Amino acid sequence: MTSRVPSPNPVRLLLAIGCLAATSATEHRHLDIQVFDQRGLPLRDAVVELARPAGDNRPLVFAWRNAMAQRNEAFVPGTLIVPRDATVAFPNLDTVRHSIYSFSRAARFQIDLYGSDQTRAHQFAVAGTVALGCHIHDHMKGYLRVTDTPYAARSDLDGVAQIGNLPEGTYAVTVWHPQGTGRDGEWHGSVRLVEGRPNRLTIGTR
């Protein structure tokens, strides 16, 4: 439900997973997930998913703030992460009025025109990407990833994502972004997390 707050072109993933050392045996790893194009450029804004172990509870939420702003005519941070049912404010910083719509099976909804220093919001119940833009401004373009695991990450410019606090184990992981050219532009696989062994994934694309 929309709701209103106070105002206040192919590619080819290379998938480079590298498994930080523990210091036990039983101690929970990290792995550092880097994300290249068919060039071997570092690619951003990929998000990579591992689905949860078995008997895990970790609640599902997120470090960072479920708010997609408006900011210079874009909205920011291009792709964002959000937990299942969250409510994901908009605020609009800019000194212009926009509105905001999606046409995504994930999430079909819009939002009319509001200004300056508002905000509007929006839940999201249903997992899967979230393409977002703006009646008035064509080339604003944003992404609302919406997750049912806790263990997802958004690459940064040198292509990597960081998830941790994961056990010893095997991952079906999922790798999105808004080039890839998998159904719903994901790459599904699976990884092995073990302590000391890098794992390497080359991800065709067409």
Contents of the next structure:
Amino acid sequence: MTSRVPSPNPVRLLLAIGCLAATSATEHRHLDIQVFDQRGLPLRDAVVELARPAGDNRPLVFAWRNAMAQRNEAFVPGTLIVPRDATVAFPNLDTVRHSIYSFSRAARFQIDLYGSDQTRAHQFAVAGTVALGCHIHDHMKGYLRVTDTPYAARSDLDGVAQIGNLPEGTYAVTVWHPQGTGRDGEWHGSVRLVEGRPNRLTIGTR
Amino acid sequence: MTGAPSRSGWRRLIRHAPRWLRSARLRGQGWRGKLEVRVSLHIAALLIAIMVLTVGVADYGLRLYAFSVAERDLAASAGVLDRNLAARQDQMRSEAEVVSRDFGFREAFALSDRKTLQSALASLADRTHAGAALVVGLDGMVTASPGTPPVKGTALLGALNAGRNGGLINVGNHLALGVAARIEMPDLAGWLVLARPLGPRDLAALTGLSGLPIDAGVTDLAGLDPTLAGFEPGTIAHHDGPGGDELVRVSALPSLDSTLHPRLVLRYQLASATRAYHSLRVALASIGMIAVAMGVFLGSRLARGILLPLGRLAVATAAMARGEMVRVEPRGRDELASLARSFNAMVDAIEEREQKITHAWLHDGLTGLPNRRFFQEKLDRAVARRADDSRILVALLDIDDFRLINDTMGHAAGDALLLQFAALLQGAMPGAGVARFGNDEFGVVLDDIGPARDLAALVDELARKLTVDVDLAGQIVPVSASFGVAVCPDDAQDSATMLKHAELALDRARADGKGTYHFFEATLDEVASSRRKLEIALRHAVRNGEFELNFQPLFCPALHAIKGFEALLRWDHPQRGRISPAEFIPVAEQSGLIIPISEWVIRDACRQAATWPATVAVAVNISPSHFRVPGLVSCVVSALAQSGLAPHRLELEITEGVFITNFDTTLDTLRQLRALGVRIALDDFGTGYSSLSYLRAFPFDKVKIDQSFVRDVGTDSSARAVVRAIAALADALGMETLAEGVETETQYDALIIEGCSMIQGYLISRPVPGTEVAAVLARYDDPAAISAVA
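Just the form predicted on its own so far, so send over the form predicted in complex with its partner chain.
Zooming out: every chain and molecule, the one shown earlier first.
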């Protein structure tokens, strides 16, 4: 599968700004969910997704760029959350060429060897986990988490995933980690969000 | 252990051997048998012990060696197996890893395209010659090529998750060697597992065990014999297995299957290993037994070789002890032969010595003639076998004056004379038995003399033959012999009596003179026995003081006074009464009793004379015997001292016979006596040897004229002439003369006319006892008595 770079749609852009403005009028709520593994240690690079509440029509877009770069024979960032149907760029910022592949059910593709002077992209139409590897560099591993919900964040070093703009309430949560012991690495549960109070989730990891 | 006889059997033999030895000793077969058996048994026991020890040690050593070889082989095999397994695993793993990395393969896996996967696995299994290729998912789900026996994936998860990539797994129900390669996409999505079955042949090939008696087997711990399971893994242990004694090494093999605990069991059949040494052991045992047999045989041969000659020697020695002279036969050239030869030499020497001793026992050393003992035996034999009508003659001979010749010419000459005489004697009577009894005494025995033979003529001829001149060291010496003859059965019936009678006859012959012989007369025996009786009586008399001194006065006509008394010995025998000195003096002289008698006479004479007036002396006769022994001078000295008698009052009368033997010592004694002041008178002058030189040799004080001259002086002019001569001679030499045995006045007158200074005889007085001496003196003091004489 090959991809080509689409040109930005000005209309869409304006619409995005408008939505942003609209939502900014309502209350911001930063909700922290702290993820721990079964040993009690903070779990980093876990993806926390909260299911869209009913009637929510927040646009599926994230603050970060949908790009998985390769630098120093490693995928940067190691874990990337991308919206469904997003086209993710794979810039090669490395001095060597790479050949990316994935056997994941969510996306099965491979990119032939390309160098730093080139970039490639692929569209991910299925939600789920995409494990990326490099044909010639066995140690290169990267993960794309293709998600339906905008309410997704990656846990940092402290295991804290900051998810904003959600009212208090109970939400269905999915926590994914590469070593997660649940099916496909996903942990499903529900969480009751209370402002100002961090929410702790413990998932099992290998 | 199979094969050779057990060690316990040998030990039993050794324990019982001493008992057999002891019983062999008790089973007395004569000393030779015992010793031989003992030696053989000892050698046998020693050899058996040595061989048993050797075989035992060799056996043990072989076993140890076989053991160590087995251990080495087992350890080596185990090591080889480990390395081969690892090598095979590495190879399989690299093949698996190639496939697990393959994109297509991973794609097929990701697609969960089971069919594709299975065919890919089948192809892989073929390619790698593995028995099975399968994929194990993270959940333990197994995808395998069709036809693969079932594998429990969940059992492998533990090992796989732990990261182990090699080990044994259960394929179907068979053990297989498995390797796992991670399937990464890029996360671990599963494992590709290749498995190769481990059959016995594979194991054998793996362990490189062709030819060695090692069985290799891999079994799960569960299916392992509990004994084997109990062994510490990696160590070699002894095990009595179904196949016999064996060495076993159990070691653990890595396993991917958590339910599987495979054990590699290496068995080493010791029986086959020791089989190789079995023949060696048999050979050793055979050598041992042959050695024992040979040793026993040789030992017994050797023993016999020593013991037979020893036995013969012992028998010979025992015979020797009994007195038989036995020789042994030396066989061979070894020490025993030389011992036998030495033994023979010893026997020879003993025999020779015995013969010499016997000879010396029976023969005289100087002349080689038989000695008295032998002579006696011969005589006994002759007497025993004498025929009724035959006679035996025994003559005992004495060489006349032998002592004189010995003294004057020396002992060498005397010995030469004896030798010559012996030869003479032997030649004189051939057929007679000749013997030397000792000193100068010889014996002759002649037997089987017919009744008609003239014995006197025989003896006479013998006497003639023995009267010869012999050349002794250049000097011609006349030799003659006196002999006494006794005849059997006339004079005696047994040898002892014959000898005694011959001896008596010899005594008589000696008394008769030189060169004479005398036949035995019965009277001689009587004479001899009476003489012996007298001798005994004399001894008694000496002890008991039965002697008495009588005194006969010595009258001096010139002074008409008695100047002295001659002491005469009288003996009153308790039974026989008075015995004349003529009878007992010779016996005293012969027996040597004369010495104590003489000493007593001197002492008593001095004692009695001391009581007489000082003008009266006492004259004592001294026997020549007394001069032959030392002590005369001291006797005189002590007698004089004891009595207090003045020496000049003692007069010693000696005969010329004193000079015959030892002239010089006699002279010396006389001088000593004279030095004391004692007077010496020469008695019996004119008879006997009458050597005038004796008168010159010593300054006698007195010469006594023998009564044989005095008897005829009255009638015979020649007798008067002799007396006149003696008186003149004596006077010229300054000696007194005394005439003995004066009985008549005619003799008295004649004697005075011829110049005799003193008179002694019955005319004056007969000998009187000491008590009457004073009376006699008194009588001659009386002038009337004197005139009666004058």
